[in-house]
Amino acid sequence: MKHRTMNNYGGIIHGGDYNPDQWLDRPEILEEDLLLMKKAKVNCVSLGIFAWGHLEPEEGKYDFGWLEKIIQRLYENDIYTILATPTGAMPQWLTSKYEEVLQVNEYGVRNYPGKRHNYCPSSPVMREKTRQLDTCLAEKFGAHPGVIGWHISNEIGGNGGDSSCHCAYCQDAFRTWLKDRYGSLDQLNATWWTSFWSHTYTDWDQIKSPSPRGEDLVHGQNLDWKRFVDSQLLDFCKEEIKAVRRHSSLPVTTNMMEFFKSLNYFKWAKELDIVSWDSYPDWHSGADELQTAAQAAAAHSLMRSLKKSSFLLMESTPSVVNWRQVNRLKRPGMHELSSLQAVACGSDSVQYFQWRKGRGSSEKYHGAVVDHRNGDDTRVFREVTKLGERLEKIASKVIGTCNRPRIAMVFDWENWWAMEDAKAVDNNLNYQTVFLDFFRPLWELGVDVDMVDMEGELELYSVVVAPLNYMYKKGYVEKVRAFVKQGGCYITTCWSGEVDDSDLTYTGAHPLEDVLGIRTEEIDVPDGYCENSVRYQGADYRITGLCGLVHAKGAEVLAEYQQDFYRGYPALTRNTYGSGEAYYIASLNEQSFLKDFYSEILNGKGLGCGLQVRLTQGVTVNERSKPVGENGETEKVWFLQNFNREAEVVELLERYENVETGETLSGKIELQSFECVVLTGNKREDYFEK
């Protein structure tokens, strides 16, 4: 697929969500907006989110002369639309004449009608309503010089966190999804290891979804609705697309949300022209900032990582949320750190839920550029426009740039919804907490990482670190195989390669007992007098989570455990094979043991900071940048940011200059709390280049 931009006019996207249809009584509203968003810089804004009820206000009956008029006022203003497809919500008429567009719940109780995401996928009723409003839509609107794309949606799947609707529709879409997938019966039921407990299938409408009336023991079963829940949505999405490529050609986005467990993202992107997301961090949250941080920066990796590109920033606040349980507003400073943190890895855009504060209903104290009463004259205000400004200074260095690691981390979805049904040794483990444990250290030495599923490409990397792999899809051992063979660097860790795709163990030798040089044997979990540690390098680092028992079988041993019966096994093996090498972390351990370790990794395959600088604690780097010339030479640009609450120095070892003032810096410089200072250097070789 040819890649689409919306953002060809040259700059980065400034603006966010707009609700003009919560003040269609209010005229003078769009005219305070239209001067308001040219003082803050807003180049763009996304329209229509939830605007089904007026753009449909009976069945059949469109009326989309106020949102033509809005369109055509920002356009004039030199501010773009990106349209969305209004389906996150549903109108009432919709719900009262057609209950069989709700969900149904996995105790069989459908839902009343309301709140969002409230739809169901498999509704022939739904699925119609939605083809004929989103193919009117385009044909309106899908030529107009100011719209530059398509949001389909609005945070699909994101319905309290449950995804599924288990009615009758739902049912017969599953059945007929398992007899594509398996075929028979029999394939069915050995796949599903169905004669545990007596609950072999013998006929097809015998199988429903998991549910705690019925059946929710069966692994493999489990397994397969999430797969049909993710397939079901991302078709309703596709049909979507579909509607609004009928009378248009602009690139088409939804907004995507972080690690969110019931879609794969992976997936979903390959029917997407850009990755967008909303970016929610929990700032100030803790004793310091820097696990928030290090979250915030591996969810924007995991955005650019889909598609190997630029990522748009679709939602984000300028100062507060009102759905935690406390919420804290942005101090000082944060706003511009955390927006630009995100352009650091990767997005074309900073966007904001939402521009204008609604009155009533339940996002009326949400964070917005505009509140209820003050205008431009507040600080949220003043910092939008600060950041606006910042943003039209450094576009020009950014744009046509992305970040391009020699480091991948698989995180697989699939992988995620196997681990938590485990029952194993400890059904308080959480892959993602694992996987962002194993990112941080990385994210703290100012490394750029990518991100791979199982089905991804490993080759494009020189290391690759596969924490809590506990699924192996088919092809993966030797996909993985062949990357170490060809002078690949493997890292994994205990609980990986336990069950395959269908989620069944897996007997006789680790599936990469060859490649890891160990043979596995026992997971402990120590926990209270059975405390233990292991000691690399010299040095003693405290166990925090699973130990693996194993033993080298050709490995290297390059850490030991301290403690317990276990005493002496092996806590990390190193063990080469072909022209690479493959390391197993027997245990899960304290973020020390991690930094160390990656550090002697990198260290010596010449992979550290690309930006020449001593860092400290909190300040990190992220590196973007587009090829020039014919000579593999690259234009770079750095963010060097201070996530800490005071100011920090730091020491850069070449010079470089600053994006936005052209000043040239070298040696230590002082980074005010908070700050984010944009460099350029001279070209050099890529060296992404294996």
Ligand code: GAL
Contents of the next structure:
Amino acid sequence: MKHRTMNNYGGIIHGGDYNPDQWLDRPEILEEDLLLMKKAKVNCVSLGIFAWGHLEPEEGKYDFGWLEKIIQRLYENDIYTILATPTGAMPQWLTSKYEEVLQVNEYGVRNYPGKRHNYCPSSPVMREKTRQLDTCLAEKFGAHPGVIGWHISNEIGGNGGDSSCHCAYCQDAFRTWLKDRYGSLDQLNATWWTSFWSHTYTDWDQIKSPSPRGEDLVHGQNLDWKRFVDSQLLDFCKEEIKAVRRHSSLPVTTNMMEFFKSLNYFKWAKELDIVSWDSYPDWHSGADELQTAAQAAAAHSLMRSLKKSSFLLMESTPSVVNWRQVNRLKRPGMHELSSLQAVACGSDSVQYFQWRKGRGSSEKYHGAVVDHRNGDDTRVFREVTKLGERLEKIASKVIGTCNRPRIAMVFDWENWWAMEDAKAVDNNLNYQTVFLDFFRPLWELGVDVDMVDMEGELELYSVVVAPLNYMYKKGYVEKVRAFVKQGGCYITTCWSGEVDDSDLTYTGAHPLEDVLGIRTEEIDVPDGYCENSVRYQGADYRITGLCGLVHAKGAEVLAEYQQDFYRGYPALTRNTYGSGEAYYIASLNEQSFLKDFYSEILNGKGLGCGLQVRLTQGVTVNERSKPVGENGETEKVWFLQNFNREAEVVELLERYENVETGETLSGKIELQSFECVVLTGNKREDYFEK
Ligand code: GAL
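Having seen the form predicted alone, can you show the form predicted together with beta-D-galactopyranose (GAL)?
To see the whole picture, the full complex is given below, headed by that same chain.
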């Protein structure tokens, strides 16, 4: 029998984090877990994530027996294991014997032992202990037929958002990294613009990590530190991957954290066999669910885009989290909808944190499939089971498919790091928020979107949207030029093309002046007494953020500012270049502007929602497909999702088949609140006539 793996599982993975190491003195609980897992249609668990203390109770003394028994019992019950390397949390013996494994913060203070996701990635001891344990785990379990992949560590770098360690090892490693990058101090000084405030470095040893106690205003230095912190953690992760690969050919992943600022996941994805991530949307928190839903869709789309492939939803809560100030239960239906939303956006799994609630410590009230009481007789257990049944029903249509958007948005971590450090006209500017503002109207229109960074391949798409593309990395300008010349549609905004990848501003013309057909000048934030608006196709739209003052230099003006001294200046321009076109949106405007603007562009290019449907607000669609036959035909599956708190009627303009019931649907159909219907359709005209 072929060994299943987590990226070739043959069905939709359903399960989650399982921590039997908290229950080793209760064998009856572990037996009950097996029965309940079968009942809930769980087919896979993630094991050993925080089990270092049980796997190596004393330095160098491994105890894998308990884990072996559990993996085996699960396997006998057709439940597979994604096995973790346990570096997410360190055992007491390690942190008390070797202080160097503990991080030092930006004030130079070393942490006490405890908590998690907080090892120093440069510590030789940490690296060695990890290498030894990972190698032994892989040797022991790498060929077990029940193990289908490696879960490297846990939410790497996720120590309250600050992933950096400022110890002496890290400072040394930073200087070595800088020497590699710049070759000479002269080059470093020039790039960091250190003659500002007379801070020219004359010796490598003078360079330290940015700190509020010292230097944290040199933009080039801050940016390089962020690059270094990212690359040092990735280097540690690569060491872990190397260790497990010595004895195991199973695929590796690490669970990511959506738009997590400290780690450039485009780089990380290159080292992984499959991307996975942990999704905890804040459902039921606003006036409606739409912003949360759009945000979750953006995060899923980012994860899919990292490898342009389906991914795993490694964690989600089946009911409630416990780490927000106020934690609301997922309302009936939302668990199904939010899980199917992940699948709709490209996930081949629905996994939870956590299988069973522990009795003590800080996550004892975090949601789980199995509660402290009542076994399978709970609302949550029933909802999980129902979802498990639905996943089994749709699996054969879904596995092997992926979303294949024609539209991409440029999202780039280095751009993020540099832009939010810019100290410019709007220091509250939040890249992620603005990016989501540009994503949400596309999501509402039922159009899938990929994300690319500046190193990505633009030519795979018809339309590329690049909001707040502040930094242009080496080669990017030429890439955009070629993309537009060959017929692409490029849409960008103000606060683009400001700095190069050293965070030094461009002088002279905007680097894409020829493509955009405009000359950029000042930038404003029309707020308070100087409010402003934009008139586009006869309608006025409020400006909500930055506002660029530009002059047309060949471009056609499609919208103009309505007030203030720049009344009549271009607010939206279009320029043809080669066989393509480039749009410049000069200001950040209210949402309806983008929806109207995108609709115009997409309709013109026939790039709207693939499902023939009249959508209403809050109902959206994602499309997954796979090629069949030789004529470029594809088989498609659509997820029609209602995020409204009420039922909604939408109109299907063609006939489709409900994948789960086999029923044919067309015309007006009612979707219940939080309902998701999975549809397949007519490859050929006569598909339903037979
Ligand atoms: C994740 C983490 C899990 C668990 C969960 C709770 O960030 O990986 O171990 O803590 O949050 O929501």
